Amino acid sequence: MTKLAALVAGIIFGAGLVISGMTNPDKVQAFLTLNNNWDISLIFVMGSALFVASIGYAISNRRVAPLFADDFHAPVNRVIDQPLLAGSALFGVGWALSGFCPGPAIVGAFTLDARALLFLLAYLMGVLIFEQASARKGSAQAAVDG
């Protein structure tokens, strides 16, 4: 049942991305570029997403347990540190330059959009580099502690 719920949620999410235009990198870049051709329409997409998410959090806060999992997976870290700020900045720059973030790029990849496929390749390379660096840092820290 958990996998079915995830599949349905993913289909709804992907459909929302397509309907809203978030899978079109030109539209995203027109939103992120403040000039005479600024496209304000994505503010309404983001605002409605925030509204729906806040309803979901309000409902989940009243429940003892989720419907399709053993426990909730809400963010618990409230620390704003250098890795968070650096990652956010890197994400923003990548989004502005490419017009993609991971969700829309996955949807775009299903249409064989070369830009989406290139973005996903670069994204996966970045994830692998981060994981390798984190593993090395963890190994080095364990050696110092041990």
Second form
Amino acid sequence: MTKLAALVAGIIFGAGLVISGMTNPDKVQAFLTLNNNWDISLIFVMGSALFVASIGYAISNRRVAPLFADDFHAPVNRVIDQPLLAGSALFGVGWALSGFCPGPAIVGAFTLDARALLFLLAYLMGVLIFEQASARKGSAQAAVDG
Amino acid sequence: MTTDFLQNALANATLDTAVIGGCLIGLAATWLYLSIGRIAGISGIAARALRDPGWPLMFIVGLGIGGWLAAVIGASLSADNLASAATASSTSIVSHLTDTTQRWIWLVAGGLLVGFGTRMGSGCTSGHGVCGIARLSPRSLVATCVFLATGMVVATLLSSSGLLTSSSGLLTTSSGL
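Can I get the form predicted in complex with the partner chain as well, since the one above is the form predicted on its own?
Below: every chain and molecule of the assembly, starting with the one above.
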């Protein structure tokens, strides 16, 4: 049941990414580039997603437990630390260079978009490099906010 | 000048599909939380799917199915038919393969930075930008401001220096579907 619920969530999410145009890296770069061709669509995508999710989380949190699981797994870390800032800064740079963030790249890879496939290979390398580096430092696995 | 800038930004935008797609993303995040209590942060789910082929992998597969369905249905609605949607995706591979090598460098560099950065910062556009802010997480609000800021600075600088525009065809406004 957990797997089916996750599959349904993925399907809705993937459809939303394609319909909103966010799987097109040129459109994302047109949002990040502040010039006369600025395209503010991404603000409306994020804004409407935020609006719906805010209401959805508020309603869900009235329950003691989720429908098909024992506990809610929301992150509890509220400390703004250096890895959060540095990691997010690096992510923003990579997002600008490629026009991809993880979700659209995964969707694009399934539709055999060569750009998304190449990005995703490098992305997986980046994930592995981070995990190797943090394992070598002996530090605990980084907290997962989402 | 400022009004021109904003008018252009609105004219370039595809507001109807942005809002419909955004609502679906919000709905998906709500459903994942309401049904199994999980946050729809894709970088976190992808990292988890690499070692746990349970619900995270199913979510990833769902992303592909949903995206493919929306692309096919969207193509059939916009006067094209399924066949042309199929050819469009195969020709696009060819055209992207013959794209400038410069673009490949941006994609690889970007992929490495996004992979490393989203693990280090424990989230991406979905996990911090949508789910985290919706949960009123101060970490996610700060993270989102940071990646939007660095992203905008880098894209704008590269574009004004001509580096990004020449390689990615940024000036050709394409509307997605």
